[in-house]
Amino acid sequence: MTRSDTVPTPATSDAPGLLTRLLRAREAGLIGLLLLVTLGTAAINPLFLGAGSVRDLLLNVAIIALLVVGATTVLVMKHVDLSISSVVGLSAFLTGSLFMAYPGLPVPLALLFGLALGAALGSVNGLLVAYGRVPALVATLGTLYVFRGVTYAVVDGGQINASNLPAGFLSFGTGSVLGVPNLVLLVLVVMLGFGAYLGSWRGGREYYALGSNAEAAVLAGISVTRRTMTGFVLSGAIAGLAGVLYLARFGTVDATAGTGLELQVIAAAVVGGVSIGGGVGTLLGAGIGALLLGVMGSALVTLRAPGFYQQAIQGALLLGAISVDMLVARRAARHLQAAPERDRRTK
């Protein structure tokens, strides 16, 4: 894997000044809203910024933020992966079962098991979309139910509790380094690594090129089939890893583990500036989106607001983000259409 500037870049390369400024302004706006909600809630209830509350908030956001990494990779290709919540649930339960069978299993091996299991499940999506030419929405909606059905069959009404898990794994889930939870640090490492990969390396830029214009990507020598397959495998692997962290975070897992996470993850990514039209978005923005939704949810709980308000706010933010995407796309189109006329005038 090498760095390269020859790969077609995402839509921002067609109008670098305009779209880059718009995306940065959007991320700055999200940070401003995040600060407003945080400080406003803390002004009403100072305990909101207490050490325990902040720790719980970061742990709750960590799983969503990790899943956002895989979701962003797929979304920038102009696809979607709805099966991630079922992958999380199956990975969590099978990892717990593995610990019950082998109590002395090292934590790194458990993490690798989750990655391998998720990659295998993600390859099913990749085969359907990349080689079977099944629309990603249809394919992953189908595997969402298939994987969940497999989970119910494997669980068979059972449940894994913290008492069934080794102390070393539980301490990994509850431990911290310099006050920062282990799970949060691991998620930050993954996000930083993938952020650099998507932003600076040839393989990462190819996902954006594919989402911006698949035909142009083919002309540029990019294997659309291989890249699509790889994207879904990565998304599955990250969801499998998230399943292990889910088990470490909560300790108790049954057949419903992870249900509904896919919608929260997609909402966080889109709110953070990842376009559902493909080719646009950053992990930084997606991470901010995940944190914003997490802070809003915690703020509503702190303020004792009815639970349905959280879903309503998420929906409103999602609609607002999609509207912004449409405005950005239209403005960029007008900018590109006007470019030849400006060039003729300057000659």
Second form
Amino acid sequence: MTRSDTVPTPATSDAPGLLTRLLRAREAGLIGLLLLVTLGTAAINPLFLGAGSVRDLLLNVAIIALLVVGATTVLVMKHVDLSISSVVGLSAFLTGSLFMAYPGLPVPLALLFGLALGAALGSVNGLLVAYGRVPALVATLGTLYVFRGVTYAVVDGGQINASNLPAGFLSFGTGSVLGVPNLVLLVLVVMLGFGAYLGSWRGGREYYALGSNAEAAVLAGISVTRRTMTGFVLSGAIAGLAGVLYLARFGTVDATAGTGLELQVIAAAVVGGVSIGGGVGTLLGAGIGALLLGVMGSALVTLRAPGFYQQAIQGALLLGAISVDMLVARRAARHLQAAPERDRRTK
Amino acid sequence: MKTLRNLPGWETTLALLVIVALLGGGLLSRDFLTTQNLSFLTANFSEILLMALTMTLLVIVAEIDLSVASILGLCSAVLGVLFAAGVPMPLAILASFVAGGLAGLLNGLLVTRLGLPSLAVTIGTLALYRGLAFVLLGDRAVAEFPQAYTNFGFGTVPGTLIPIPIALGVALAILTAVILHATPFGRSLYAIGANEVAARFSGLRVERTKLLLFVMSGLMSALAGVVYTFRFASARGDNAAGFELGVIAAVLLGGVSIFGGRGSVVGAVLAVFLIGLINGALTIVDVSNEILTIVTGLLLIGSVLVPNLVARVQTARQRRTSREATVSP
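Next block: the form predicted in complex with the partner chain, after the form predicted alone:
Every chain and every other molecule in the complex is listed next, the one we just looked at coming first.
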């Protein structure tokens, strides 16, 4: 606390540099891996970098990347939201039903509907975790079941097909601006917005404070319940939006839509350096994590690896990523322990 | 954080709920309380029961294993592939236990040696093991197992209508309960779950214990895999996909704290039966799967939320009475 003894010495002045270097090394390492996989695959099969396949890849990654935004917000708080896949399914189906009832519905209204529905579902999680003191793992595991059950009840064996959807919505799903698919643009906008929010805004920084040390956050005057609530509402809203995009991308939705997405999303975030222990992680890293998983998946398809290998490799990659993450974190921690002063300066 | 679940009453509540579920099922349909139906019904959750036993121990030491159902699938695939290749059945079964043990060992090593959170590790191995199951079997299914083995899955204990898998599960539950509640090893799990640092300082071998528990969890999933394969006479890569959620739901509903240090085998077993019976009762009156899913989710949430809310109301009331006591002369 006393500032008098922090005489700048070479050691203290290069400390933030080292920590930043460590963190940067992670994103740089991911980008390096991304390039390696992309160029390696393209060398074997040049079609991998063809316009069509890149477009497909980006569209596939877009939905995961969008969900990763919400997952990161929640993970940074040291919570987890397992219910997002069920929110995606319900939102996709209800948006489809809405289109069947009102074929003239403008696309922005559909997106708003998804956001609002997702926010409502997310607030259920928020109430349970923030006010009911139910651990997030338990609460969102429960709502994963409940929301999926509601979806089954609503869908009732039915299905939404592309033929039920208005042309305007489908062309939004397949359309692009200057060659960049609409969905990708939309996701990029959300990511940039949230990146700024989490990175620089006071409210955004509070998620990190809460995840690093909840008691200290309380002492710092952060309203933990309100912040937790907001985080889950945002995560739900994003999942609701992702549901609308899911519908736009695939056109066909049944009661199982989105099943299992939650694990892919958490995997992407963790590969991208978001710590499951809270307080650590950036949207840039998480986005790159999603892209890397997507690229690896599509590289396997291009290289004609049997589809069955894909899941195993994804799992192995996740294990590798969290192991590296832990080693980096340990090195950083050891460094910080050696000089507590530096910690204060870099934070 | 004194809540209702600290009281031994939670198991009693669960036991009462099990009876209510049985009676309710009987009221809903006269076919429900037939031994035939109950026998068939309970066999249906025997795999969940088996995996819930070791999951209880893991959650008590504040760890979790999300990969159990994937290990089940992997072991089922190992069994199927070897059997299809002409390996004698006892050897194929042994091999699937080795696979399950190794899968658990990898989980345990990553958690204890590298110090990784088990939630993250087992999300990874959930994908890895399921993927390996598909690598082994693709979307093929191996069926046509010798009847002597499939009888094991379908059969009942001679002279009764208790399904063999459930008898096995209950026997192992008793064994697990004795280990957990009556041996120094079992008691040490609570100490580790309640305060790992303190446990380490008091000389408990935390890492070794956790490693052992993960291996046990792998072996139990292998056993569940063998039971599942013979019960359905089908080895498939996607066998029991998604069962991990059912297992965890049962363990948490059983009163085992997700933060470790609290819970009992009896509670977990009762919760498995409760969820299974409710599902069975609702199925027999043609309540759709969707409602069953919702009920499972609500039970899970309610099991934590209700005690929390009761505790909050109690503290609020205590605070008020103490304030009134100080205000009034």
